[in-house]
Amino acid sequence: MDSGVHQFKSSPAFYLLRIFKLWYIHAYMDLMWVTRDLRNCLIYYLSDVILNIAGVTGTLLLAERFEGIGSWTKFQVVFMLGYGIVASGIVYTFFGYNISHISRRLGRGQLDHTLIQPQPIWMCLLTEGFNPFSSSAIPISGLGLMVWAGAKLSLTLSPGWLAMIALNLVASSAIMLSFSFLWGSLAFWAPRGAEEINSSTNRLMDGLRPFPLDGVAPVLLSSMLTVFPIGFVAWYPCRYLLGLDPRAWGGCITPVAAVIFVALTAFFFMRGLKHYGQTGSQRYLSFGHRR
């Protein structure tokens, strides 16, 4: 009887089990903050969405002026900006809570509330930031423009097509935190002067992937899918799904560079960790964690 327990205890179905339970508790968590006053909540979601629109008001009005923007014609721009919203959507409503800005947890000290919890820590980091009602107001905004962008460029909707978008989000969505947590993990050596980096890396992101990089110089673009994987965030997935990638393989660049990525950050991030485990942090602040 006691094996039994022991071995689905460290079956793959338990830990999943695990997650959607812990999933379940910060949704919980998550549910009663938005909804404690009508007024706030309405106000919050209506701020988010302009908020997000606003951010890429530019490239819609370019898009909107020129008739498109390069080979992209008006509405294949609007599919792209919808996408690397609802890319960032993913991002925040899975690991929000300083999760996504990691340098901040690690900067602060506030790691130690992750290790004594009686669970792993890459379960943790995956089940923390779960907010998907505060942050729904992301990739419904996202969502809106790629059904509107989809319909005015009468899109064929088969399975193959719509596994492959969901793939090609995950795979932006898992692109962008590992660059977080990539340029994030240098707050294990230098908490003060790292604790705020993400906010730099985030937006740079935020900044540049409304953008096709379609006439970048070979060099820049070169950086831009390496260095700085902006690329990846939407404009690369969109030129196969959009058909501007005519190569059959294309899809399948993003979810490669995703795993590249994630086992490069992963690499570092382990480094950091045992450099942790050795020193400990220096200092503490406890703002901006969820209690």
Partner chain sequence: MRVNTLHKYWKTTAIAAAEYVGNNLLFLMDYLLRFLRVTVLLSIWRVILASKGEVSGMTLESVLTYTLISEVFSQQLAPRVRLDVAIWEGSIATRFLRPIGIFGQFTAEMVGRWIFGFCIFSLPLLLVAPILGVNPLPVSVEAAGLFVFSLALAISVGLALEFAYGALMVALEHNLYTLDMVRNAIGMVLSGALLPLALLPWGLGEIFAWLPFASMASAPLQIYTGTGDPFWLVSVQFGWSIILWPLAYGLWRKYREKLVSHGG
The other form holds:
Amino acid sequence: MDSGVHQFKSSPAFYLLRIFKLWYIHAYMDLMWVTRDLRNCLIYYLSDVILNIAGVTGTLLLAERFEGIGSWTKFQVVFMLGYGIVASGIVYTFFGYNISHISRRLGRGQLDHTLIQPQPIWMCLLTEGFNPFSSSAIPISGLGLMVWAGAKLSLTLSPGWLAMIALNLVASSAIMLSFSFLWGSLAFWAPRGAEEINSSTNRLMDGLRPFPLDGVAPVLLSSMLTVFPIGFVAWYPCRYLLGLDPRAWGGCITPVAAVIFVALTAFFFMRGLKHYGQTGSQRYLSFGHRR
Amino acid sequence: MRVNTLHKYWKTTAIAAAEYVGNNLLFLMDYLLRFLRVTVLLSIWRVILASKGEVSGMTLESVLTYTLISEVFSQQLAPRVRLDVAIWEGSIATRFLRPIGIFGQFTAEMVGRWIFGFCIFSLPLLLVAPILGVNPLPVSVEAAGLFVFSLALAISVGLALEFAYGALMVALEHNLYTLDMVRNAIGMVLSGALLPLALLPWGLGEIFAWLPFASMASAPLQIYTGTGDPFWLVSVQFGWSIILWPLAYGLWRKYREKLVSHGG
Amino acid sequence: MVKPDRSDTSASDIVVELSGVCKTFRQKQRSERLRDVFRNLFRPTVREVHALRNIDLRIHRGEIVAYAGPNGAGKSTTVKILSSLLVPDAGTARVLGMNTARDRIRYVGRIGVVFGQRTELWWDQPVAASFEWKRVVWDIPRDRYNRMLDFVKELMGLGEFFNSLTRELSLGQRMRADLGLVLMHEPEILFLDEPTIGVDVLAKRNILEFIKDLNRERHVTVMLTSHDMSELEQIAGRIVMINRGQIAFDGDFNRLRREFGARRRLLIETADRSPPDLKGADLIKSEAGRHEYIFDASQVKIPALLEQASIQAQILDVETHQASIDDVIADIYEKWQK
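Next block, the form predicted together with its partner chain, ref. the form predicted alone:
What follows is the whole complex; the chain from before opens it.
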């Protein structure tokens, strides 16, 4: 019987069950947090909506003023903006509490809290930042923009197209997270110098994500699909989804890129962890831990 | 102000500058990412305004200069004294124990953080502007002089808003971090730092021009590029300075006790 | 270095075993001048800090061991290695028969760690939520969880604030909650790094009583660090002292006093207000005819001091005290600094 239990504990089913169990407890805690008082709750949701809409307002206004941006029509731009918000919403929903801002956790010496938990580190990182209630305003506001633009563009919603949009959204979110982790891992080697590096990468992401990148100089464009993969967050997948990229396999590029970025991230993060085991963190800040 | 007092502020500025540089070259990454951002934005403007000629009094050339100068002076056009961090950490209380003015020490630290950013990023960006196809020069010598004056007023308005906002948030007991993000996002659009107000649809730019945010960025940038009436722009900036500083002082006096006890 | 008291131990009951553990950190040195910032950036001076040098340490099941030393001696580095957070540069660290650097998940499920300056409680949640979180993450069966919850709630008096937000707790309450939390999975060994830092005397007493009860009733092995020596003396049967990365003493408190604590206090009350000048003793306080001296009992005998005093003044009363453990330790640290 013991060996049966042991076998189950190392099976994928056990891990899956455990992930759902952990998501449940974190969702529950998130609900408790967001509903702790009415005023905070309302301000929180309102701020989130304003924040996300304000982030794309500049592009919206430009698209309105010039009836589109470059070869993109106004509502194609709106669809792309909505897509970008939903993709980032997925990241914030699953990887809150500074998980997606990993340079802070590493730079502040807070990884110790994760290391003393009796579960794989990847499982902690996958589940500890789950906050579906406090982050729900983000994907919902993005979805609203997508639906509005979709209606104006008279998009035909076939099951295949919906599957592609779901696949690409997950891939875009994975690339966003990889981008944060790839750069954030530098904090393993330079805790103080790189503590806020994810603030810089997020600023870059938030600043450029809302723009269609057609016509951008090739050197810049190639960097934005490789070292700084912002192009995959909304622009590239939306080109395919809106029919601007006629290639039938165009919808697979973002998912394939996601696999590559996730593999690279895993490699660098593991290298960083190994280094952390040798040096630890010489600094500890309680600031921001589980707050 | 006595020399001794000035020395105290300078020492605060110097220590903040040294701290900002950090302990390795990774702090330079932020500048690399900012450089990438501005070059992409310039590219995007070229796409948007291609073959459009003059739009609302702005040519492609003036929009490119406007965008570049906005990035060069981005720290000054949106001054941040990190009041939110001091309040959240609770370290605000210890500021009151130092024998120098509270606004002065926050400002001195902010200037310290500016120094290296200006030397390492802003000046080089100005120098490489011609390579990026952007004319970095002001529209005239007079415009350059007026820009300096207007920039000083922009910083003044920005700081007054920063202090008033900090005190108000503590008074209202709101989540500083979230609201700060909201303020940044809204401020970016309303100030004209990202998009020239003249290019906004439905005449929105004319309304936004009356708000204090426009005095923080749009006014000096318009003067630099010669796309606005300097006298009117400086007058509005001056007006907001006169209104906002007494407000900031008043709020700090009123909520001083709450500020000190907040977070620590 | 003083040899440990116990050299002959059976291997089976050893739960902590450090053999030849070394750990070195590299620390950049920087000039404070603004004009040196670029030199600091490109060519900083690097100093090697030998946090641990060849540490050998064994702890037996059921022991309470105090781990003490001056600031920067290497206490926290040892606790971090024992908690699997750090890997030794050389040597091995085995706890409960496991290599701390390998098999982390299984290992941390059997130990409990409390860092006094940190909290494992979720800040914006009621204390109860952190306990429920712990049940899921540590995979504690429901019946065992309920049993332990009753136990720690009663023992630590958590009931009164169990549904309050962590951020609203006092430091003492937070510490009690953290200690309660760490026990929920019934760890076999506890590493407590300054568990009473900042708490008031009553809360401190309760925490110490709690640790003692836990050790007595459940045979939990405890290793704790603290700067409060009287606290360590109250609770621990054995003290291991570390200095500059090396074990400098390993034994019980009585032996520590015998070897290092020959200093005693002498209190003399005289008719005259001026204190007598005593050779071999230092006057530390004189007030209203009461004079307090400190002296090394291994060098100077009390009768000799009293004889000197009686020549100089009329003695009304005499008291002598053994130096407090804090005095003893302060003397040791002072000696090590020289």
